[in-house]
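The chain below stands alone and is given as structure tokens, in the form predicted on its own.
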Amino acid sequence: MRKPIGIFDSGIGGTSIWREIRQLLPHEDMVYLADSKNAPYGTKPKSEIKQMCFANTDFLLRLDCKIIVVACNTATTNAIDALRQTYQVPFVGIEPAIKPAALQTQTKRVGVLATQGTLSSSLFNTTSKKFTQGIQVVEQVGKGLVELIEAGKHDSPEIRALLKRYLEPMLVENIDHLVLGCTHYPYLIPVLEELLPNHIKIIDSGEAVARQTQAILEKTDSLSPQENEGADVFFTTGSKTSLERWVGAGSEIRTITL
């Protein structure tokens, strides 16, 4: 059996990363773990986040995954260093795409919508300081957004009301780029495009993560043969219905306890 790519997230948000990897690497088998029982990670202390990331990694390694994609900004910014120090398998992390926003901004003002766990992490703050000299970064905690997306209410009056409130301070500051700092948030792009002026560019990290995954597999000579057709298996610690909404009816989804 071919070794799969392992992906984990605090819930369904990382399926936005899974889609990007599936599009770029159609020949790879993939295992996706949604720890929806513990979502959102962004409100939890760092020690608890690390504990959950270790449990997720142990599960994926039992399935012989050849690389693990930490498809969660909060998990990456709080735990990826510890994961890399503990396990031999290569890891791909995800963090808010501050660098491209900082390089492209004309107004010298960019917005970041993320979880509290990401915005308060040392990794995010180090990256932000490195690339945003002379640029104002308007940070906003997206409190309540993950829970609504997990419940399938990504286009609801409740989420629109929250987004309007969260975007207002950014618009006042004249941002021209909005960085999405949570893998759940790409599912809000249609609503965000309605609420934002046309000149504001929305940036997420999904495509970059897929390219990095491909680069590591190429470097380690671990890509699957191109004649293979990739298969997907999904696991969740929460509701199958919630995950099925985002990966499609008929997908192989199993409920587990970590």
Second form
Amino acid sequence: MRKPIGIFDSGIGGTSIWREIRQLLPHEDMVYLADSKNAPYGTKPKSEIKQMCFANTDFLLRLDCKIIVVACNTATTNAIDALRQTYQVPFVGIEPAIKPAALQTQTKRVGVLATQGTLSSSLFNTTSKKFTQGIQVVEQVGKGLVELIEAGKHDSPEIRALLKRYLEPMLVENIDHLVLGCTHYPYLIPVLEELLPNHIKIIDSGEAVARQTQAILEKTDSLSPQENEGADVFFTTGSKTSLERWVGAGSEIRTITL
Ligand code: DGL
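Can you return the structure of this protein in the form predicted in complex with D-glutamic acid rather than the form predicted on its own?
Once more the chain from above appears, this time first in line as the rest of the complex follows.
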């Protein structure tokens, strides 16, 4: 089906998912929406997060998207049920990859770094309880991280200081897996690798989301028939500069108001 895949996030974080999908599905056209004006979502009440997710979805559907990838853990854990109940189009969401971490841990202790909105959601808490019997989950709100990443300060003294503070309780508890529960955080991996001992495995769900997108498109017979490379168009409600940093200066980026 020659319609684009729609992807949205509260900002530039979901470009980490866009990249995974682009790699797996090179012939698909994609539309990415960064709602950077409203970032961060993670400190907002559920009702507001839902409203913003509806506005994002309406925008992507006006562009005739055949599937919507909610490339934001906070949006998924607070709004995906409401989205699925409201719209006909299929949705793919992203949640912290607590299950693989729980299955692989040797120390029986895993860390989860995510937003307040994700960690307090009932979806996250239900999933976490289901898969972590006998395992201690050290949860940490990444307060301030999304704002710094949006501002291009993903490798700054400020972010290093915050990360050191947030990782400390996890190291004290002897975690051996760190789950990145926010799509902005893969951009912190180089710094995290410097700060964490080598034996701690960092887990994020980007690749799984791309595979799930592919599976749904296959199942619904909606893969793009084109043999050329797919096109990308990026929209932002905020600054073009922060998107450019992660998708390349030559990309088609348009500023919009929702
Ligand atoms: N990328 C979003 C997520 O995965 C960031 C949330 C926020 O804007 O606070 O949760």
